[in-house]
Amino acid sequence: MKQASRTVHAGRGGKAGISGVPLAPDLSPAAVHVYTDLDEYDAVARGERPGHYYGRNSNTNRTMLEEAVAELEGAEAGVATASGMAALHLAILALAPKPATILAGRELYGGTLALLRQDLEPAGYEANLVDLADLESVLRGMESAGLVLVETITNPLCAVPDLEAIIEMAQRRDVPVLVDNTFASPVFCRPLELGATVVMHSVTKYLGGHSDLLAGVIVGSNPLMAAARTRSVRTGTPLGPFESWLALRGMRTLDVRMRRHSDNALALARAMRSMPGVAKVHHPLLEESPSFAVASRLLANGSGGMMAFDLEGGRAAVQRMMSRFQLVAFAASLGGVETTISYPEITSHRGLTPAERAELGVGPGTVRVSVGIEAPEDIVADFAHALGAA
């Protein structure tokens, strides 16, 4: 099937055409399943036959979600967790169970950077942050790296690293590559096909798509996911059944949503170049973007709904703009059907010093936009109205 069809049918396990099977999956909130035969229970617990016995180990709804994301990303298996950060942590420990040097981009999501610095570095890991656009720096970093961590599209400035080149370097040195594919989604990029080892998503964002759940997922090979699942069970991070059910429901419209998000974001980015007070627009498919050549190759069908811009006048100008919005809302997350903005200085990158933010290009006037699926004319008009007074 084409990817658009997979998003509608993934995770059904080939049961869609069986008489009596519900078209929408049942919600199974059971924490424990009953058995009358010891050998049967033992076989299920050992994984020798299908079934569920305890909710922390497996659940019908969570299994459907894991299988669906694995199918969309072209993976053998997946593990769903209670948040994107839990998924990221689980993936790092699956690929580097002992302290190692993690090579990553300087422009990382603030939560990822905090995990590296505040949790993993005290445990013996080392974060080597480089400019991923400088492939010579990446190559030098590979010499000591035990793991490479890359975002398909960076947060918040929407740069696009050359995944193909970075993964090729890593493969030559047998270094695993973990890709955060949250911003692009499997609609626009499938990093495993490029040679990545594991892909993770904050399901809270585009996969869920409706700002009504917290979830994360990682996908990869059967052995890696088996090890990750065992650790997730031990540490109590599995996703609950209701969130799994919501996420799978959201994923049914992923393809159509992502294409509308992507078209709208590019339309807004182009329009904002001429709006008053806008010093710079960050979108990888704008011709003036430093990422344009790479993004045109890796994200030829779209780059999703994320963009950012720098507003003259700093925080005061951002506040004036916010007070004039009629459609757009301020929200710290992203990926919902509605258009929202966030202010990295106090949201995603509040844990960094002003100097660290400035080094990344995140200034007091930087605004991240999660462009929704409303009529593009209405989105552009609301920003034009708000910026007229900013």
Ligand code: PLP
The other form holds:
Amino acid sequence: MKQASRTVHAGRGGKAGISGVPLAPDLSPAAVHVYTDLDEYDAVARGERPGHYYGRNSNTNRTMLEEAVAELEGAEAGVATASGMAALHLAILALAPKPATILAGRELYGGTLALLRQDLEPAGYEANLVDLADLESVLRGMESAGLVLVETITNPLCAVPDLEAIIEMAQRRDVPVLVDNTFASPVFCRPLELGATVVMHSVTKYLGGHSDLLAGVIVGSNPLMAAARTRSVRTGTPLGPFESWLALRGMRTLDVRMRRHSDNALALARAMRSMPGVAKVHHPLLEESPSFAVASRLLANGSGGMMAFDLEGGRAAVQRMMSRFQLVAFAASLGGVETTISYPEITSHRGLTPAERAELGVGPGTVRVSVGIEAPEDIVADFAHALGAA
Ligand code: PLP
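Taking the form predicted on its own as the starting point, write out the structure of the form predicted together with ligand PLP.
Every component of the complex follows; first up is the chain already shown.
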């Protein structure tokens, strides 16, 4: 099956053709299932018989979502959690259960950086943050790394690390690789096929796709996911039935949404180059992007809806632009059908000092855009109007 067909059918377990089975899944909010036979319960609890017994261990809707994402990423199994951050934490503990050095990019999502610095480092882990575009420092970092953590596309400047080269270096040293594939989605990148060990998503973003739920998921091999699942059960982080149901409903249109997001983002990025006050446009598939060569290979079919730009005039200019938008909204998330902007200085990168932000290339004029699936002409026109071009 092609990926587009998988997104429509994944997780159904081949049940779509059975008489009387609902085409869309029923929502099953039950916290617990009833059993009349102790041996049967025992077999289900041991995993020897299919079924559900307690909602923290498994739930019909969560299982469907987990199986669907696993299928889309080419994984054996998945575990869905209450948010992307819970998924990330679970994945790190699955791959590095004891304190280790985590080699990661400097441009990590702010929440991930906070988890490393404020929760994992006090517990004995070490975060070694390097410029992932500098493969020599990646190689040096590999010597002490117990785990490598890479985002397929970085936030907010949309750089694309050379995942294949990094994975190859890690494999030579037997270091597991965890990929946050939230921005690219399995429509454009399937890191497990490149040799990554575990992939995680903030389902809140593109997989859900409608800005109406918080969820996370990790996918990987059966043994890793079995261990992660029991940890998630012990620590109480599984995703609830309704969010699982909503996420799967959103995922059914992932393929068409991602292609539209991707086309729109590239169209907006190209148009923005000549808009007044725009000093620089960041999109990995623009020819002038430092990531162009890697992105053209790794994300050959598109890079999704994320892009950024630097506006002359800093915060005041950003505020002026915002006050003129008619369609675009300011919202500190991404991946929904609607075009939104975020201002990293006070959102994703507010925990950094101005100097630290400047080192990453994030300035007072940096605006991140999550380009939606509206008509591209309308999105371009709204930015043009807001920037005074029209
Ligand atoms: N990873 C990335 C790349 C993100 O952008 C986010 C959220 O913005 C997360 C992880 C965390 O996901 P959640 O907000 O669902 O916990």
